[in-house]
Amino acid sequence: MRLGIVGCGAVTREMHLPAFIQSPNIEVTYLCDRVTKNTALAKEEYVLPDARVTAEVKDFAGHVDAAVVAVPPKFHAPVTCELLAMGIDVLCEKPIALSTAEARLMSDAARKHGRILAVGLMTRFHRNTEVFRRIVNDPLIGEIQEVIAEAGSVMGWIMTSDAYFNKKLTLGGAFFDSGVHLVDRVVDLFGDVSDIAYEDDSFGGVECNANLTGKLTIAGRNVPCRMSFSWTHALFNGIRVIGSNGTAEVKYLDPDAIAVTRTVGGEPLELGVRYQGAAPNPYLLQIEDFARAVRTRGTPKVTAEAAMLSLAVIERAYAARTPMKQPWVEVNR
């Protein structure tokens, strides 16, 4: 599959191209990025001598068979719509878009011009994601009784640009862009969040800090579900079902393990699953399910309209928004 690559910031050059490189299915035939800077650094780390460079994604025509969209969301929609109307298969950066009615737009194109379009929720491809789903429809924990989430660390991730709290580029910080992998997860295990409540700390910014509550509907119940994001601090960076019988946990950073605590004769006992071997690089394995949809016309694992999902989420809790309580920096009226 030749492929093109439309942005070659820090998450194309940390995360994607390592993985790209060991496709033996994957060319990368062109960069693109309006930063020349960019596009030299990605050519040159990666050693592509072979690959073409341009600040132009019309360049693309007739070169590429596919396109990783990875700028800034704001430019998600709009660079990716370009991309399908010249025939050409996507495999667009989380999160989708801005709203979802833009997601909606770039699924409508992709069914005009029968193009596949897939999204990079990377987690989804986990080893543990579906052992975890597995353990939490079984009777193992019992009736589920509460969900908790967390995703937060000190944000320490390498920037190229002000990218990731420039509110002309994205749309939020810890809860919108790191926090819909996790989003998607709890979507994608349980269904829609409904009754959210919101708060963060943005202040008319990018939210450093955020917590959602919420209801999830299990087996025709009403269960609560809570979630936090951080910028600024560590959390447990995972998914914690709570069930009458036990708590099983997958962490966000250690994709191979799963943790189920049952009470046992009186005493609470931790039963560890782990997988063995290297843990696959999902960067790698999202590659290659992507090169397989193209390959096949088939569906990708992670479709436009289960992006969707989890971006209407976010976005039902932007719009229920309240400041998180910070009296370090409020002025007494």
Second form
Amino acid sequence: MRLGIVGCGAVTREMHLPAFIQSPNIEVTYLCDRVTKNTALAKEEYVLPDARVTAEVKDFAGHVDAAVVAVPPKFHAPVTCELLAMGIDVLCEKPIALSTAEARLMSDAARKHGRILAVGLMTRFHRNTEVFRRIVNDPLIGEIQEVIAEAGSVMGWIMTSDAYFNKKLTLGGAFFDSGVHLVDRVVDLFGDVSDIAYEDDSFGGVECNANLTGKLTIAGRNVPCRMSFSWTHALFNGIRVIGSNGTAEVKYLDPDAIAVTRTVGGEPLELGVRYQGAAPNPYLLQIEDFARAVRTRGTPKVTAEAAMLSLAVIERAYAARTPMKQPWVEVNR
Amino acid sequence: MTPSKILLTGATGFIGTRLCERLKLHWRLPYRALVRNYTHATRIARLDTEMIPGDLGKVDTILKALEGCDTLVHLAHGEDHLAPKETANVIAAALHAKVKRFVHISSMSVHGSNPGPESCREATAPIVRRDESTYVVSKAKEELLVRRAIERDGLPAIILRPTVVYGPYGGFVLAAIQQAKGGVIGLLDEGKWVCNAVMVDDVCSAIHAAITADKGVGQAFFVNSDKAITWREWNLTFAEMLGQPVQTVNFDTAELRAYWAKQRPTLKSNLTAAAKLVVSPDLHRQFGKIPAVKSAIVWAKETAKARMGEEKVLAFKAKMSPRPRASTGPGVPMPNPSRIRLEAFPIAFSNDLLKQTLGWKPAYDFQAGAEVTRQWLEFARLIPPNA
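For comparison with the form predicted alone, kindly provide the form predicted together with its partner chain.
Once more the chain from above appears, this time first in line as the rest of the complex follows.
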């Protein structure tokens, strides 16, 4: 598959390209970025002497079969729609767009032009995802009582610009940008979140800390769920499902493991499930999945419609936003 | 004066971030942050701070950042060996841009690691030229550059010398919590020495006073709370926030100083270290990956064994193997020289001059500042809730 990349900033160079060069099915033929330093670094760091370089997406015509869109979220919809209209299949980075309305336009464009549109929610490719789904749906932990999901660590992501923070280019921070992975995983497991209450620590800029509470409908019952997101401190970084007989938990940093705690004969026991062998690179699995969908004209693992569900939760949360209490900030002596 | 816009260097650091919060939320003054590394800018990003990329090693980037600003607050202090040159660049840019106010954030450290009683007040406190700490020397050089620019070039600067700054996200607080998590904390001479703890909010209000006041230009001021505490009080206050029993272990400062003095590099210690490296199995393993070098190592070992005999080789090996350092207490690392400089500090700095000249006064005593810090520690999950 001849692949063009739109946006050669940090996520492309740190995450995508190391995976793409491992794949026998991918040939990176075009690099597009308005910042020439970014394309030059991508070419140099990943030894892509034959890849062409441009600042304009239209130059891809006739030279690529598919494209990865890794530009700031504000440009996801216009760039993706332009590529789809050119007859190019697209893997668009998360969050799919700034709004569900934009995401719908993208999905409609893909349908209209008969193209594949996949979304880069790579934690869906963690090895423990499907086993975890089976475990939480199994009587093993009993009736689900609560779902807790957290994503947080001190921001360490390498940034080549202020794009992460610039509200002209993105919608939010720890919740919108990194938190979308977690919201997507919860929605993928249990469906939509209702009765949303949301608070964050923004004072006009992008949030560093956020909390969401809501309800999931599991087996016809309302189950409370709470999610926390942080760019300033460590949280437990995973999903914990609390059942009447036990607890099942997955962690982002250990995508090969699942921990189950269950009371057996009145005594709590911890059961661990762990895959053998080195964990596969989820970015590699993601691009291989996309390449398969392109080749077979099939459905990618994460479609625009699927990505829209988590974006809808984020959208409703922002609409219900209340300021987070931060007495250490607000105090004015 | 009322600034038209304030440029901050070091805006993503501990004091800088809190200053951005207070400028935006409390004083509603326009400011811009010069940012070298956006990764550290998350907390100021939530304020929708105007950020401009810059490098204090390049005067042109500082000049660009200064466009439209008439006030500069210089908080940045990066690598000790680079900081004086960077401060010289900031001064040059400020003079070129003709700023109306330059606030330089110096440090109590400019009076050295072990100052005498004359350093309690600004009028008699000498700035050191030499010290065992590279930070002290670097900060002193920076302040001297600012003073020279005041005297020679008429830079309208006010110098602030904060003491031990603490509060939410503060490094000294994190170190205290980290130490106490082990259940045992080390105290120097029972923790009797002076801790000049000042709450970060009080440092910010001193900066605000320095920006807006019509007095004090050309002067230097200590920024300290009204009452110094002891390091015992400091360490135990934060340790108790963990809600678990904490043991204390005492270290004799004189003995510690003597110990570390012996560790200073000499010709003998350099030769010993080099010899240890040459005979170290780790080095042999690494170099042994090169077949030719591996053969040479094997040959050298066999030759040494043949000439010295097995017993002498074993004795030599034992001498060269790293030996565990004698234990100094249950589970407490021996305080290093930088901690000794901090926690065996002899004097309390007066804040009278700052109060009298700029009309500033600290809003926090240690108990009040620690309580605000505790709320944040709980939020950041560094201490248990309701401990």
